[in-house]
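In structure tokens, one chain follows: the form predicted on its own.
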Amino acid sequence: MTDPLDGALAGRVILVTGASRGIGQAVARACAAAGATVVAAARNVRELEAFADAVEDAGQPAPVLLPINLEAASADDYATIAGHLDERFGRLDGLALIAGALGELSPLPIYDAVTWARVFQVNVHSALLLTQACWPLLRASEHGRLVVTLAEEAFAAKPNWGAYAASKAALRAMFEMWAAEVANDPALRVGAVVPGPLRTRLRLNAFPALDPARLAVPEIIAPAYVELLGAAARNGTVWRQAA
């Protein structure tokens, strides 16, 4: 049977964060299978070049390897990589947000300061940071588009979430407005992903008591991705994970 996403994303440029790993390495490995030449973001270099050679392997388009700390990089840093990107290709297709930090589960009043912004900093501001460096880029394709991961707790406030749930509540408020602010575009779209319980790192330390083998693995939803960074995706669809 064939991939109804087998050249989904050919000849289009990619760059997914958090993509070493987890639900960003997978949606970063869907891309490729699709066609699209990923631009892989993340901080632990040696993952990142294991999931160039997986790619490569496979026979796939090439990757483009960005290390980059988003706990500690600045406006500065976001817009040298755009200018890189702009360099060698003119334009970017598609920028997932995948990257996400979790922080400790703690009520609020007790909360830790210095985790508190550090969560914010991965969860909204380095998101907020690497659009705003890219979006030249991403109007500059025929399809731009914008795809960022939400969680149920920026939908339902839950005790002890903390930062994690109040980042992720900022973060939907601001792909809201950015889908409000496209709505007239003709080449612009943003989506969203809401993924369910998945066999990553940050599900199993917020719930260190889970078995791994009963929870799914991420590449149930990198189809989702794929779709929303396709030229046939609508602008401010949310894709929910089925329970």
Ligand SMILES: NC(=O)c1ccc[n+]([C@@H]2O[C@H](COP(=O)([O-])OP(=O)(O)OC[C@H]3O[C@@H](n4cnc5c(N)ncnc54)[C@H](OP(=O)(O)O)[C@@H]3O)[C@@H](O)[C@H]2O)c1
Second form
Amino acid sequence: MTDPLDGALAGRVILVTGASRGIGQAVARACAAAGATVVAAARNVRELEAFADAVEDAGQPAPVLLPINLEAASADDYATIAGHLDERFGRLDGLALIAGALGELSPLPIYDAVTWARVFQVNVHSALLLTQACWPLLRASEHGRLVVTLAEEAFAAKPNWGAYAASKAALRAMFEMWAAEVANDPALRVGAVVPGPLRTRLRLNAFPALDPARLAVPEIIAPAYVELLGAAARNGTVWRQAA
Ligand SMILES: NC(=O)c1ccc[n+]([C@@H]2O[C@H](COP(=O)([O-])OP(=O)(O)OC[C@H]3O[C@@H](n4cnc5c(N)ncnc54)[C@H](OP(=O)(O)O)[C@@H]3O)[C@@H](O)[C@H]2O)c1
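Alternative state: the form predicted in complex with the named molecule, after the form predicted on its own:
Following is the full complex, with the preceding chain placed first.
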């Protein structure tokens, strides 16, 4: 049977953050399978290299590996990355912001301030800075796509979700602004994915008592990202997985 996403991203250059595991890795694999050259970003180099081996073994376009700590990277670092992408490709067709930090689950009055700042650095500030640096490259594409990863906590914050809920709500506001700001631009489109509960390290860290076997695998959400990165994506789409 032919995969409907086969070739959907042929020739595109897509940067995926969080590509070392979980949802990001599933999306990176799906993008490569759909014909894209993936720029795979995360800290864990070994996992990135294993991803590259799997993609190349499958005869898909060789990915570019981008080891980066989003907690520590500065605007200058993002400018350097964008400069390299410009030299190599002259454009970026898609940016999938998937990396995420959970922080701790604890009440606001005692929430650790350092953890709060680290979560915001990964979930919010790096998303802004990386997107700003890549913006001219997305504009240089005939079909620049930005896809952010939200969470149900961005829409309804429950007690103890602390910096995770607050940062995802901030990212949701950024998504809405990005989508509104490109509304009159025929080339750029911005989308958001709200994954349901999936079998990843982040989810199991949040709910250690969960039986992983009862959670769906992250691969099930990858087609939503491929669609939002593709030619037919509609600006402002929020793709929400049923819980
Ligand atoms: N799983 C769910 O049920 C669920 C539900 C709703 C939303 N989400 C969202 O989905 C996204 C992916 O999460 P996941 O569930 O797939 O979790 P995961 O398996 O723990 O993956 C998190 C990814 O983020 C990267 N990352 C974290 N901190 C980073 C840092 N400082 N610098 C660079 N990369 C960093 C990790 O890479 P390294 O450790 O290699 O750096 C990893 O690739 C997150 O935004 C999360 O909020 C997940």
